[in-house]
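In structure tokens, the next block holds one chain alone, the form predicted on its own.
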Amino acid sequence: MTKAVTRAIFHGGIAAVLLALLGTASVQVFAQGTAPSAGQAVAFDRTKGNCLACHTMRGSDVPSNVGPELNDMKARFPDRADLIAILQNEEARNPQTIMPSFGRNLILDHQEIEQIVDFLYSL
């Protein structure tokens, strides 16, 4: 066993663990105790939806302000097609957007943007 993992397993359980032995490859910060839906798994998640690179939000300890915070999302949001619209093509609203285009540029499936807008109507 490696230092980081036997530190791991001694500080922090069975989830250090899998942090340390996974490394940076992916990590994804979920509440303490709480199993990620699979919407905040995708939005989590560094080679998918990454929304934690821009964007603070319920359930991560990472904050950004590269993006606005997203809360409240089903009032801010309340014709779901337009928050699909955002993650599809956010660059069709605004063309002077720093946001990936993630359906057009088939970072994320639709599926996935489902997941994700579920999610985030629950924030």
Second form
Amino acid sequence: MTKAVTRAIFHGGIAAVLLALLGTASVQVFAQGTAPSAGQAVAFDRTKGNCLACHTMRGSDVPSNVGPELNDMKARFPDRADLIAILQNEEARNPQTIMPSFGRNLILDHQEIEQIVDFLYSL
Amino acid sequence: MPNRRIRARASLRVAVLAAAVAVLGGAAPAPDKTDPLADQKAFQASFGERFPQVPFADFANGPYAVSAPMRKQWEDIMQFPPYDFALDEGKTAFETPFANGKSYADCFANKGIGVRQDFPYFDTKTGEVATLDGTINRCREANGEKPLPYQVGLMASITAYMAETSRDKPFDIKIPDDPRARAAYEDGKEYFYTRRGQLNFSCASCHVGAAGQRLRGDILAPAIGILAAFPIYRSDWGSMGTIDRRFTSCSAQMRSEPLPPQDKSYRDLEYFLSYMSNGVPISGPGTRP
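Please show me the structure of the same protein in the form predicted together with the partner chain, now that we have looked at it in the form predicted on its own.
Shown next: the complete complex, the earlier chain at its head.
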């Protein structure tokens, strides 16, 4: 439990340093699409994604392991459409899943899902 | 609107599943006749397989049975159990006669001492499931007293005291040979497994499928023995809560409309869960983070 937390904090630290290093370049990247911070806000909002209820990821305050830890997303899900599909309707991939079908059940709209995927790709 | 769509899809899925089971045939029990005892055996065996390190009786301790760090925290809390005040209040209330001179003891077998494990029971007179909490209020009303609110306060204190006098007695829920009792059991079972609300969770999603896992700070309690510790003091609530309080808060957590306390479906659900837990000892009142 504490390992996951320290790892998360550590990741957070690295990201902050990276952001600082990237400096103006990152601002340009953000400007094109939606800012990753918008995605993080939707993902963490308990009335929206509430992802932290089930997943541990960078920025988690308490660890959850109902679902797998979300990290390294670009390497694991190189195709953006796969992540969109998971958020749209994970029940299509796994009918038994406990993960809510965010898109299908109108919990998140299309734009919010895109924002969250941007955020996931920063993990 | 989307809910209806989900329900339709869910029932389609059930139908497909049923068809699959029918095709597999053989080992499955006759589909038209429910067998609660077979359900119970399978239910208990599945938790035994999932948590081989947990002694059966320990399922009375909810999340503590399946998480060593939580158990350590619990042992520390239990130096000064936070439900002690409720026990005192409940004992006093239980022993104080009503205005008409009668008391709670007159409404229960064995004067209400050591009977928690027999609740809920199927009342063949009313044709419905009678819970401990409901019986307490019926007792009050029969003796000219106002019923108590169901979720917090004195109801929690009185049931805390009654549970404490029943500690270590195993759940002993009976399903009499009465089609109405069978129907109540079936209704509770269906309630437990039906996905509902925008998040499309069932009770089983969290307390069977994800039992023992971490949902934010909480460890999800396994469904077996899940009512043995009630009522509970929850630090999160800062007070005691009854089974109704937990059912309504989990319903809200699922973003489905909570039912009124003691609604028929909640009583049937309690009947199902308690019957599945036969043999697990009463451990209430409990304390939770």
